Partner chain sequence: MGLNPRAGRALRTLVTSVASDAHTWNLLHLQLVIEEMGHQVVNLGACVPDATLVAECLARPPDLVVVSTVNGHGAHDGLHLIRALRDHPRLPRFPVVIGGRLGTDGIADPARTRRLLDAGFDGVFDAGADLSEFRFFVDALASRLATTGSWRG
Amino acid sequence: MSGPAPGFGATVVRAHRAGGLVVQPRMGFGDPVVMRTGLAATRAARAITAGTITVDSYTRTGDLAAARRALHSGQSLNGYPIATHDPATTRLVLTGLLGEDFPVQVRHGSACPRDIVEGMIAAGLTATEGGPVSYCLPYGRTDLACAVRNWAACAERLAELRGAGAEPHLETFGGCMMGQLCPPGLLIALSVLEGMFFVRHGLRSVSLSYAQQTNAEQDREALSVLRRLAEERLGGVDWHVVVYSYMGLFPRTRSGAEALLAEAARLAVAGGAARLVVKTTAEAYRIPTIAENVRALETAARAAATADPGPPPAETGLYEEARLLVEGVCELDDDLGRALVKAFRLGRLDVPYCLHPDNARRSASFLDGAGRLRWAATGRMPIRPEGGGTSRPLTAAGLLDGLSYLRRKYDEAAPA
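May I see the structure of the chain on its own, in the form predicted alone?
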């Protein structure tokens, strides 16, 4: 492989406009040969695909010494150690696969991703994902201000690649953060705010995420609102929307899992998303195989090909809620990174059921009878629960019940 990698964002948007929804796995393997096999199978799938290199847990937590020991001892890793493998090895993994018809993204989960970013750049890759909030609060106890500094530095490092003719790309994970019990207004706001953060640190190609939740109509409205706010806040920037298949407990039955994945594909089409990150029928049990990932990609592609976008979703006030949350952060400081830190300190952003010490933990949510996510309490955020909220406490049993809502729904509908 020679020269810079093609721009991930432009490649996805071009493929989407030409052929339909782009589908992408979460795949990652420590062995370069297996990783290459997985990428090749993804590219060969009967679908419009993007490739993924998901890094291992040692690398995402910054323990590169442990990653090196694992490689030297032959220990199996749960992802690809991109900061430990020689860049030449990774370039060989990509040779003949990465190209204008097959973009590849590095996925990780790190609040401090500098080693990951340098590793991927050295290997010729220019696309990754995460964010200063979304890859900090759910995954550990890293200080939010520290994560903001790290992500600012990484965004600026990626932006430097434009000088070499590349168009780097960052996807915010903000619309997925603990998404299975986070009302969509906050997910939309976090996705837009992290996208704005990337742009202010030099990026010109970004994607905004949103995780499929528990009510299809609510999700359709959320995607409409996300696109509207992106148009307002990210003018002059290349952006697209990516939907994630449900991130709560996945159905145990194969037919239930495939039905939920197909619903995610139909949601992505109806919501104008360019890309869908899939889950497989093995999600409830173990890490999926390459073949299971390919089957999921093809299942999603078939569902997307026959999806009917339908009429515009009904408006329920979600736009106003998300807009107030974004504005409530932006007015705190001209520097968006400092504004995000202040917003969490003041409780203007408050993620329900997130135990990170920088989160105020005064908000709460619940599922209503139709499966819509609603606010029970909003703490000091500049929004109010519909109808004044509810004072009923969410017990451990209630939390598990909410997390398993779609599992039960789709498994119970599965054939005996």
Contents of the next structure:
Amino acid sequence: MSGPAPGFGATVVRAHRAGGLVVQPRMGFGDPVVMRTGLAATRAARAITAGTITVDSYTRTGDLAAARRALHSGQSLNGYPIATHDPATTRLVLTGLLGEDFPVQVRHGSACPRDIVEGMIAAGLTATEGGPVSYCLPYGRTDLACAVRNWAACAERLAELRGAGAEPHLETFGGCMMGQLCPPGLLIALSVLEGMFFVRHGLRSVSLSYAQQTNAEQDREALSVLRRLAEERLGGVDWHVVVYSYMGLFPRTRSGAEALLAEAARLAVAGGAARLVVKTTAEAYRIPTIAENVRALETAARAAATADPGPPPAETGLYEEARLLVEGVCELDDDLGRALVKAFRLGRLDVPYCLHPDNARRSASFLDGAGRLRWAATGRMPIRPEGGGTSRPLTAAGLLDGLSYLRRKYDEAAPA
Amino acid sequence: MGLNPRAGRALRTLVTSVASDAHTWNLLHLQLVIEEMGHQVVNLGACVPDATLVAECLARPPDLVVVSTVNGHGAHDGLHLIRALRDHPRLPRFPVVIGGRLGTDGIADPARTRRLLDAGFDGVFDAGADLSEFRFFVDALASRLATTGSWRG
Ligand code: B12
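Based on the form predicted alone presented above, generate the structure block for the form predicted in complex with its partner chain.
What follows is the whole complex; the chain from before opens it.
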């Protein structure tokens, strides 16, 4: 393989226009041979696929010495150490696989992504995901201001590749904050804000994420609001929406896990998303195998093929809520990075149950009888909970109950 | 918290993750469980470097350290962490337990548990462990401290 990889965004959008949903795993292995086998199997799956290299936790947290030790000692890593393997090795992993019809994205979760970005560029890759907020607050204890600087530099570094004929792509992880229990209005706002941040730092091709939550109707409304805000705020750039199958406590039964994944695929189709990131039947237990990933890709593709878009979702005020949150940030500073830092310091953005030191921790959420995710408290955000909110104290059982809602629902529906 | 411990005296506990692990729902849940048993909790949050944990233990010596990690690197990171605590000349030998999902294989490997115990952990609660064993451990510790004033039986 030589020269830069073709554009991730363009390939996905082309496939979507041709009538397909692109499905993608969350796959990463420490061993390059296994990683290559996984990418090849993804490509060969009976589905329109994009490939993934998920990076391990040592590399994510900048502990490259630990990543190197793990490779030498044979410790099983939870991802591919892209800043430790020689770029020539990573090129070999990709040779003959990465191409016009098979884009590959690097997924990590680092607030200090420089080494990862250099590693992927050296290997010929130009697509990754993250964001100054979404790869900071849920991913450790790095200062938000520091993450903003790092992500501005990362976006600019990627944008430079356009000079070399590539179309670099960045996806926001803002629509997946904490995986669960973050109400959709805030997910949408963060996804849009991070997309705007990438564009201001030079990217021309971005995607906006949204993770399936606990009520399908609410999620469909969320996707339509996300697209509407993206149209308003991301004019002139190439963008698409990516749905994640549920990012919280996953069903333990095989049929429960597959039914939840199929529901995510139907949501992606109904919500006009171009791409879906899948989860496997191993999710509740351990890192999935290659075979489990392929099976998940094919399950999702089958569900998407027969999904029908359905009627437009009812409007419940989500658009207004998300817009208020976005505006509440933008008015704080002309520089969006500084505005985001101020917004968290002032509590204008406040992610429920996030323990990061820069999060205000005055907000709370709950699931209503229909499984809709709602605000119990909004702290100093420029929005108010419907009906004034509730002030039930958080208990271990109450928290676990909310976290396990979908697990319970899908495991109970599963045949014994 | 205004609750009284079910057994013995209120413990000062430290809930923490390991350096590489970003997951926090497990930490928050354990914090609530321990508080509801009537004990005090300082929750250090995600990605805690060994040095931060050592500094915290020096500043406010705990009665119990609860390490929770699910990202699959826990068995390795746990070994580092326990050596940093046990080898420190100025830290007393307070109990330290570890739990969560300590490998990437989804099983509670007995050899892994053995290694962690040998390295100085007082309890290991790997994949699938239910919380009643942990509650039992905490109750026993609280009553031992109340009656003998010592961490060890
Ligand atoms: C939410 C989630 C996330 C969120 C976390 C946000 C946050 N800040 O917390 C996000 C999206 C950021 C995330 C990221 C990652 N995740 Co994650 N995540 C999950 C998920 C879906 C749910 C976790 C959850 O909600 N737990 C709720 C708590 C209450 O339950 P619990 O974690 O099971 O813990 C209970 C028990 O384990 C036990 N326990 C835990 N600790 C202790 C300690 C003691 C002493 C005791 C007694 C008991 C105990 O008690 C807890 C309460 O009942 C799980 C899969 C699942 N479980 O369905 C994956 C999962 C934990 N993640 C996983 C991984 C690998 C990652 C990543 C490394 C990315 C990757 N390679 O896939 C990164 C982490 C990066 C890093 N630096 O570590 C893997 C771990 C695999 C393994 N160990 O084999 C899982 C299992 C998914 C999978 N199957 O691959 N994740």
